[in-house]
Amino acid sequence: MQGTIKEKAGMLFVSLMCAIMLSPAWALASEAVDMAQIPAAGDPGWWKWPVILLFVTFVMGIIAVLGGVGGGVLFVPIIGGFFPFHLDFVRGAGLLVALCGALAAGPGLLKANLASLRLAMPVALIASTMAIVGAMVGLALPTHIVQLSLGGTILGIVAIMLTAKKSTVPDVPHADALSSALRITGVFYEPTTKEEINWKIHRTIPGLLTFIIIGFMAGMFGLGAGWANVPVLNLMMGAPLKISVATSKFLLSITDTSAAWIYLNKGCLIPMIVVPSLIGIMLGSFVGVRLLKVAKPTFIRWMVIVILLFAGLKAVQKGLSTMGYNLF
């Protein structure tokens, strides 16, 4: 009985947060506030934006944990679509949001022997190099082009979330020549079955080539790349799901650091956006972990999909409106 009450209270709280984030007030915020793309220091009301940002990222941190997605993939489309900040500042902050979670989790995942250094290193070399290129291209392109591309990417992520399957331990008959040469293999202990699982990978070359695109998109949009890393490592290359998730988290700490330096060098990381965002996401993550026990995974998954769909459409609409096409 007590568990049912807690479950209903948790669902009500999450539903309320979802309703707040999808409120028309947020959808109209960027149009209603026709102002400079970063509040000026002389504006007496400048302080309200960090406060609102702290609250929104707190809610976002809860949803990110419950939905099993990185904070960056929610942060950039939502803050970029509904706040009066220039997209370059939002993308730079988005990289740091994704980076703080990865840095916090990385050492523990390595210690638990879940994140594989042998698997992460060749992938990180390619992805971090392309993340630098992506960040430079993204900062050079006109903002409306980046908005349109971001909207298309977010809608693509929604399609992946709707269709992607996961395999706990994929069947890999034989390791290919490249993975054998690089000795990308390992053993981990699965506590649910109380057995040690030997794993190896295949399709190494197609997998590494895919990370050229993933790294580029991570740097260009500041999204982090966990949404793409895990399916490629798990379904394409055949790494077990736990190894894929842990290695992806560790990988983000390398990829996002490379791209973040470009945004820092270009002056696109400002404390007024970064500080409340990091604090809000971290506090929200703590609460999200507690709510995770009572939340229903299917409901949370659909909630994240709806939020991303709404944010993706908003990004496309902002990009098209800049070009003189008003859809809504």
Second form
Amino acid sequence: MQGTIKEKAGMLFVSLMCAIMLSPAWALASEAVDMAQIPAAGDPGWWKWPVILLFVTFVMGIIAVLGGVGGGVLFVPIIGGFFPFHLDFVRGAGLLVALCGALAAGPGLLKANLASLRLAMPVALIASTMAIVGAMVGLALPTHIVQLSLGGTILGIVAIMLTAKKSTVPDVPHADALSSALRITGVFYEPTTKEEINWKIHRTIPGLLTFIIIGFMAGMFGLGAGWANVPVLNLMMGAPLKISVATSKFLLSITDTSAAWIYLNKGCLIPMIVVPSLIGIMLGSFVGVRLLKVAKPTFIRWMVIVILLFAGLKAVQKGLSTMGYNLF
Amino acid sequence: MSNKNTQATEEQLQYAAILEKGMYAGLALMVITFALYVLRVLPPIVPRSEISTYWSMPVHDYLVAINTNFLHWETLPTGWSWMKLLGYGDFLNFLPVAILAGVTILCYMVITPGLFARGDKAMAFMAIAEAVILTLAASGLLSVGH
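Show the form predicted together with the partner chain, please, because up to now only the form predicted alone has appeared in this conversation.
Zooming out: every chain and molecule, the one shown earlier first.
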């Protein structure tokens, strides 16, 4: 009985938060700020946005954990779509949100031998190089083009989330020549089956080439790229799901580092945006981990998909409206 | 479970240990520097009540605006020029971000000698290449703009 009440309360809270974020009134409020005149002098209400940001990123942190996605992928489209901050600063903050999440999780995953340094190193070399290129291109392109591309990417992520399958331990008959030469292999203990699972990978070259695109998009849009890393590591290269998820999380600490430097050097860092976001996401993640026990993962996953769909459409709409096309 | 096969490699543990220290140092410093900023212990370059004037601008326009209104430098405050402004609350917050973004370079540099010593040359060269790429990104030499 107590569990049922807790479950209902948890779901009610998450649904309420989600409803607030999805509310058209919220969207209209942000539009109003977009269109408002920039105050010539000091704005006594300046503190409201960091406070709202803290609250929204707190909710985002909960949803990210429950929905099994990184904070960065929710952060950029939602904050970029509904807050008055320019997309340059949102992407910089988004990278730092993803980077801090990866840095916080990375040491534990490496020590537990769930994240594989040997698997991550060649992947990271390609992804981080391309993240630099992506960040440079993203900062050089006009904002509406980046906004439009971001919207398209988010809608693509929704499609991946709807269609991508997972394989707990993919069948890899033979390791390919490159992964054998680099000794990308390992053993991990699976407590549910009480087995030691030997893993190896194949299709290393096509997998590495895919990270050219993933790294580029991570840098260009300031997104964490877990949504793309995991399917490639798991389904294409054949790493077990646990190893793929953990290595992907650790990988973000390297990929996002390279792009974060480009944004930092370019001056895309406003502490009043970055720090409340980081605190909000981290506190939300702590609460999210506790709510995991009572929340229904399928419902949350669908909620994340709907939020991303809405945020993706909003990004497309913002990009098109800058070009003079008003769709909605 | 205690089987040696399931344990992380030496370089992986070394990497994890440095990453962990850097992460804790960066996050702790971020809380401290932000507190110094919002509690007005250190004055900011951009007054907090005016920050909303600037955060909706593209980054180039923002840099031009704060340079014109506050800094009056000959060049825009990009790259590592924030180091000159560490006495100000807002720019002091760049320091923990730089630590968080820099710890991975240190991790790679530390594991490289061990990789060479164990004859793991391919991974050692990859570690060097990654450290070089990240250092290049950090250097500020790769500059772009709208």
